[in-house]
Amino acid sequence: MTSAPDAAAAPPEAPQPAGPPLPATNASWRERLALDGWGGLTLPLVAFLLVVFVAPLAIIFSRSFTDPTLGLDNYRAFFGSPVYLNVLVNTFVTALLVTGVTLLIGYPYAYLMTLASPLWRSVLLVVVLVPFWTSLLVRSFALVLLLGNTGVINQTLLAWGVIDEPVALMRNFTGVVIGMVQVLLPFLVLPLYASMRSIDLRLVQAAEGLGASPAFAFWRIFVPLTIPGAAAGLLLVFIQSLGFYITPALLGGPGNIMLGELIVQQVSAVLRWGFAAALAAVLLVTTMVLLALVNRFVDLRRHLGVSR
């Protein structure tokens, strides 16, 4: 039994802080990192990803510093040449332009799919999915036959008297953009269409019922709700555009070479494996830095549905 003087000498209990709950303790973090029995089934997949993705990246970074000699010679050669820097700039400019053009074409197309009847929606969906059923090389060669001086477009315009001589639609920047947009359009349309299909159109009707014009209701109600799907599609298109090789090689010219083509040339023709690894490392790091800068102004985690 505690006497009255002992109780008075006992230190007072620390007051509980007001406000939001305290952050998770170390024990809770250990619980979060722990895997249950079902989570352990994913370990083979994680090991596969480590071998297929992480290990090659580690090898690339290693060879960029060690081949042919240990040091930063490969990076000095890249940043010391304006030719290689122009290739890097051209790669990002092309990727940004292709992403913008894909959005301008893909957004109305996905919106049309949401408004069309089931029959026409199926037709539009099949048109989008057809590129996935054919080889990228076959599609690029088909564009060569379509865009060439003796291709269908130029011959049709000549026959109609619209032009007097063939228009250069390939072996230049225009051909690269047309080909890449044609290949990457499904990667924007499909996530955007899935986002639009999940929107309750009664919200737009309610805005119109309260006096908003159809254009105002579409811009202030419908478009913001499609941002997550658009962000996912744009990110897919932009990232894939940076590493394109076949389409720019077939439809582009020597004045608009992209970094993917330069890497292939260094590996297959010049055999500069270390320099090619440095090019790949520069492209990867530059892309990550650019995405980090974009994330400071646009919360990509929220728009992509990653954050809770």
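Remember, it's a predicted structure, so these values are computed and weren't measured experimentally. In this text, the rigid core denotes the largest set of C-alpha atoms whose superposition between the two forms falls within 1.5 Å. Positions refer to the first chain, counted from 1. What changes on going to the form predicted in complex with the partner chain:
Positional change of L70 between the two forms stays under 2 Å at the C-alpha, relative to the superposed core. In the core-superposed comparison between the two forms, the C-alpha atom of I239 has shifted by less than 2 angstroms. Once the rigid core is overlaid between the two forms, P44 counts among the residues whose Cα shifts by 2 Å or more.
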Contents of the next structure:
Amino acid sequence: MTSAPDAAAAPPEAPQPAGPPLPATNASWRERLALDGWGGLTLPLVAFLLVVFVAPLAIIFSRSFTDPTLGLDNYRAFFGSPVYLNVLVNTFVTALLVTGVTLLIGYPYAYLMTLASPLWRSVLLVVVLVPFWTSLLVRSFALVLLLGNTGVINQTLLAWGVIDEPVALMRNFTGVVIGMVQVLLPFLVLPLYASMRSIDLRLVQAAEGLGASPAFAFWRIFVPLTIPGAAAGLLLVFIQSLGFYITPALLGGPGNIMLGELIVQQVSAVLRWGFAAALAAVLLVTTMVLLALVNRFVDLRRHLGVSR
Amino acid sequence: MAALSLAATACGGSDDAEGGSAEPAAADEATDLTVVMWGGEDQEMTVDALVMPWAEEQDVEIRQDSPSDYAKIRAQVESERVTWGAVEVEPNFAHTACENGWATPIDFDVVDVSAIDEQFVDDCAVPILEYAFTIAYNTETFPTGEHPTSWAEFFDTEAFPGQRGFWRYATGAMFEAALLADGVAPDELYPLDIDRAFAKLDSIKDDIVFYDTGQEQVQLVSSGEVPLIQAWNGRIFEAAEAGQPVANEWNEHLLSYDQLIIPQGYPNTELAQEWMDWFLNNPQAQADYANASAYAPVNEAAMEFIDDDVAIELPTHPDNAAQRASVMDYRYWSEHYDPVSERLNEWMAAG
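Alongside the form predicted on its own that was just displayed, please also present the structure of the form predicted in complex with the partner chain.
Let us now look at the entire complex, which starts with that chain.
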């Protein structure tokens, strides 16, 4: 994680968080892009990105206006139907909720990792990493076997007499959230753990030495220092959630369809590529707008360690 | 092209040395054929029985890819880089692809289809197998004899409680099943009354579970999670053979079939058609495939080579054929697939 060194550099800047515009804003584009003699070395990379990322994106974007007819028909079809808007809303609500639950579980987990002895730390790390390396499809199928009405969890609870009839753990919103959190947890835990490890715990000790209670010291000293790692992890989780389709398709019900699923269907089953491109464009633009909004309230650039 | 094929065969092995250089594809173009099917065990069985005996006889190198992907077919044709030869597709797509110029019209002078039921043959497509959408059930939840035996009973959640499975796909026969359940006469199914079908589906919406793949289908019904499912007869047969508590009910089954098309612009179209001609007129090869898969041959003559215990699991067995409701009308579906899919999406997303 690139944020680790920057996180260490962050504290000196902390006293003036939301200050006046940074001087960099007035600098010429040359300075802003740091294009000195060595900066030229990045040109091949820029060219690479243009060819494999920007150009395809432009093609897809333009396709949404030209296939099958020239004009805004694809967008009209999307915004004209309450069902598609519902899917869009459902996509963002699901992503937000998944991100929230991931934070609730991931933060204490990462904190536990910093406190644990080296042996337990490795155990905790392996527990996060092994699923991380396993195919998404396999993990989703495994969850199907666990969560179904005749699955392991329900059968066990029934056998113990805890419940009388199976609890609906999948083919609904619960299933989608459980599945996506399970898949996405490592993306939060790993950056968070990296940033927590780089924190000098003597700062917390110093605060306690000056009379702060442990809870107060944790909340005022430790938590703010973990924000860059948490922000990086939360963004990773949120953005990835938006594009999920395998897990919701397997663990959700018909009403939990997400935009990614709709796009796949339009591309490979219905072959309405223009409409699929429009769906993708809507998802991309809405995500950008949302990030811009968040950026107005939270300085993402600083928390992600991008600013200088 | 002929000259090239001669050159390639004449040079034989010595050609390989050059093969890795500039245009490897061009060198052995005339002697290789790419077949694309749905993948998995079924593809292995198909290739073993229907492709390899011919390839060895003709000294053709077979390449495989999977699964069939309509988006890839369209992309290959539009970009004029066609690497897929014979591709297994659903008949409604075969028809659409033919109309849009994505598939090559079959040269029926090369491919002899006189032994094949003509309702399964299209301008750009020949059939490769027949299968049935059956009522499959879990034999532990519903012992044989007490299971639903008609679509009306399949839709009766009071008499037969539990969830029902359908393929999440407009042409997956769920509309046909709903209409049959609602009392539409089998010979008046098409054109489908989609409004009426949705109304019938609405009545059991909360109990419907959709699956996307064959693995999911088998997992749902054999675990008892979804004890009743509209299934592909071959998958259920395989699962039953493997000891799972599942069985097919043949009454009111809907007969379906898969077809092969050749994407427009494939360099070895001629070779692909020669293979089609071979397997369509080789009952023994088709019987071998049927024995392995429990999917029915498209050439009637193959039935006599099929094992007795497999034959009774085929939709073309006289006992089963007598219980057939209808044959899927893919001409109807090629015209109505897009709007009905759209409506199905909306219906599902409406929760």
